[in-house]
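Only one chain comes next, encoded as structure tokens, the form predicted on its own.
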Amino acid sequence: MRKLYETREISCQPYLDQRPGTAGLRKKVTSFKQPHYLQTYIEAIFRTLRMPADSSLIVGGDGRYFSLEAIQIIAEIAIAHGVRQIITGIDGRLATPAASYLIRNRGAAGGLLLTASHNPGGPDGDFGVKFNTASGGQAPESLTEAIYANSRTINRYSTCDLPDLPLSATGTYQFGQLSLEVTDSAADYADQMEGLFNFEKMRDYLGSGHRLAFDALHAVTGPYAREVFCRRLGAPDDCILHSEPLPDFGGFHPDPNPVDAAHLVDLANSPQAPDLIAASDGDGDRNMILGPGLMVSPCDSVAIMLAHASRVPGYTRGIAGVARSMPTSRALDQVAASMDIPCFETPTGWRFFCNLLEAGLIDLCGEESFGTSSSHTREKDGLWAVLFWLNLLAELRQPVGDIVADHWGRFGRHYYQRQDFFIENLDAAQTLINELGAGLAGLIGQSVGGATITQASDFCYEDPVDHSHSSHQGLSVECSDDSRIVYRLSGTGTEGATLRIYLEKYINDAGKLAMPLGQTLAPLADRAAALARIEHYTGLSRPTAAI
């Protein structure tokens, strides 16, 4: 019979299909349930990390299903190679944001997130590990490289027997040379944000007759928003729209944008909107804001965040500088001109934007993805991003329609819309995205829908801190009439691709900022799909989504 705690090793073939993507390895769950898939992944970061001996490691998830199991193999395979602290959630579940606060702020040696992000979950659906650093950010393209080169040469690994772990309530116990806390992250996180917003005013807002609606979508933000905006800010109950965490989240696609919430967006065009409408994702790093009648671009979001920084204690002090993704669009651009501050333009993912948060060059960051934060963290932070809209509310005394309004008058508006088109064959979009990259010089000076091509490039990023290279991240069509076309392939998938075309247009005449969205992108679309013989390379003819 086996001892409890003695470490054995295991033989195993390895895996070849293991490389993270942009945010940690995102496979189906049935992969991950393969006989020693996991395994093989959780034993390739231990041997390419070394780290040091009775090491803290930080882990948990957003709660989907496998999570549960997923910890017991890692911390299994944790106390074989040394490691004597493992600090996670109640449950098992930590929010990504609050995930990075604990490495931070227990100093450990880095923490193993348990998420797909905003992938839908259940057993047919995906799972997914990434690794993030002592410094609380995810882990550099250079680090993930060189984990998935050592799963391709796995075959054993180490791990002990450990009995199921208590995960259900908070408390520290102890299994053999192992420390296993259990903490209330909930709580953790709103201290947090105690120190950065007026908490006061904001109670005094809600407590005034206006209405906040915070989605959950059955992930993992259910009780930190209860935390936060219940119990702390003393909004009803019923402001949390399905708040408990569900290992399949319920059905939803945990993904807060219009079109896999469109319920919000109905919510908010009801005559019942309340002053603000709000959602997070799977594992509680994304935000959708949404006010009566519209909803807020994430790409004005994080401009306005800028604009009215000053308005909100943890940032009276000023911000050094900003950073958005190359595809955002550059509304944010616009507010730091305007402040003489730098605006750092990366390659989507949000690890590069954790160097310049590291190096005290960035204070506010981020994506059209729905992903926005601050250097209180080095992840993005859904509920922070719903508690600044919040904090702003309560200090103008205005709706966010005309706070939105306001900001156009001022910078002008950056017409923006993400078009996604969702491709079986791999093969199909790489070579769309070859062929057109190949061609960009020829495109220069070319006449496109009534304006001419000025620029065409392939983005490539020099990291100014520790002057790491990163090719081909996207190309770019800039117009002479003020127009920009992006086009890049997703890495958060985990099957065929998606190509996702980003359109800007800016306009900055007073009597133009009010034109719906859809007419005044229209012919911009349709230069985007014939510069990239979208339908001749995919048979699509319409975008699978347009956000």
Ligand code: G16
Second form
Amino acid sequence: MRKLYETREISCQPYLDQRPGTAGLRKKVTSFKQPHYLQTYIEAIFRTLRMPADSSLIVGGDGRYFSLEAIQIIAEIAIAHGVRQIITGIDGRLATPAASYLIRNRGAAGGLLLTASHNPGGPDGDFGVKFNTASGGQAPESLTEAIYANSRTINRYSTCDLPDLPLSATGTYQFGQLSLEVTDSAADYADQMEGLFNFEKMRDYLGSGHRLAFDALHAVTGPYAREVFCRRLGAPDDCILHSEPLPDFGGFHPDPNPVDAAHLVDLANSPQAPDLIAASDGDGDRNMILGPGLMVSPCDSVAIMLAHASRVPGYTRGIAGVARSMPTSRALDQVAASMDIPCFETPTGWRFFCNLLEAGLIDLCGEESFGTSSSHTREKDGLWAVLFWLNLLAELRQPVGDIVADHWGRFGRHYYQRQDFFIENLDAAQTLINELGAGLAGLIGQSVGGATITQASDFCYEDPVDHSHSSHQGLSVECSDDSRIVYRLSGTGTEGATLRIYLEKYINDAGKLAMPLGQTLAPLADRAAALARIEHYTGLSRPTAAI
Ligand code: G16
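Next up, the form predicted in complex with the named molecule in place of the form predicted on its own?
Full complex below, order starting with the chain above.
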């Protein structure tokens, strides 16, 4: 009979498909359940990292299907690699921003975040593993590539047998040399938020007839939202919708956007619309902000936050700089320029913000993909963004729509939309990008749809801190009518390919700031489709979704 805690070696065949995408390794649950699949990847992480003996590790995630089995497997491999402490949340649940905070706060060697973020869960859904470094931030590209290279060579891994881990309540347990701590990360998180926002003012606001609706989409944020909004801010229990975390997210697609969370757009457009409506995603790092009659574009949201940052206690000391991903609209740049602070343009993927945050070059950053955060953590943070807006509403006592309209009146409006084309054939999608990329230089000076192409480039980035280079990070076409089109392939899907087309048109004419979005961008969408010959390569004449 095998002895508990005794390290043993298991032989296996390497898997060749474990290359992480935009944010960690994401695959179907069925892939992760293949024999030794997760084990191989975890072994590759440990071999690449060579963590110091006696390290602590944060392990946990959005609680999706397969999480509990994964935590058990990871703990057994971790102990065989000398890890002496694992900290996790109740039922193994840790929101991504809370995990990032715990890594930093507890001085852990890093964290294994078990999430496929906004991708659906359940036995036929997706699972994912993301490694975060001791800084709390996502592993940089050089590290994920090294892990991938190692994963292709793994033909044995070290593990041991542990009893079933008791994860259902807080406590500290000892298993041989491993100490397991199950912590209430919602309380830790709420404490951190109390240091950033004016809770008294928000309590007054909510206590004086203003209403909030927060939809946790049956994902990880329910307990956090209950702690923050109900226990600490006095909001009624029923302001949290779908608050119970479920392994399959209750069938929701846990992506807070106007297509997958259309019920919130309906609520915003109804006569009963609360003053602030918000949602987060599977692992709690994305946010969607709505007010009566409108959804705030994530690109506008981060720009508005910057414009009003001095009203929020955590940011009164000033903002050193800001950053956005390349496809995100330039609304943020406009505000940064008015404040005379730098605005960095990075490739898509939160990991690219981490060096800038760590070096103190930026304090606020955001992406079109419903992610916003600040230097308080090294991940994007859904509830933090909702609290920022709630704090702003409590300060300004204006409806969300008026705050947005005032912002456009001051800075002009960046009309913005992302169109997603789901393409079954990955090769067809890659050919489209390759062909468009190869012809970029020839586009400059051409006339399209009444405008002239002024710039066309394949975005590459040099990190200002470590000077690493990342190439082929999206194709950008700018036109003389203050418009821009960006093309890139999604890096978070688990089947086929999703071509993302980002449309942006800047208008600063007071009489034209409230035009219908779709209608305003329709000519640009036609231009984008024609330039990339989308129908020719994919057979698709319309986007699968417009967000
Ligand atoms: C991840 C990254 C984000 C990025 C997004 C884009 O989000 O963390 O920084 O903007 O992917 O995804 P895609 O490559 O599909 O456009 P998440 O929330 O899935 O972790």
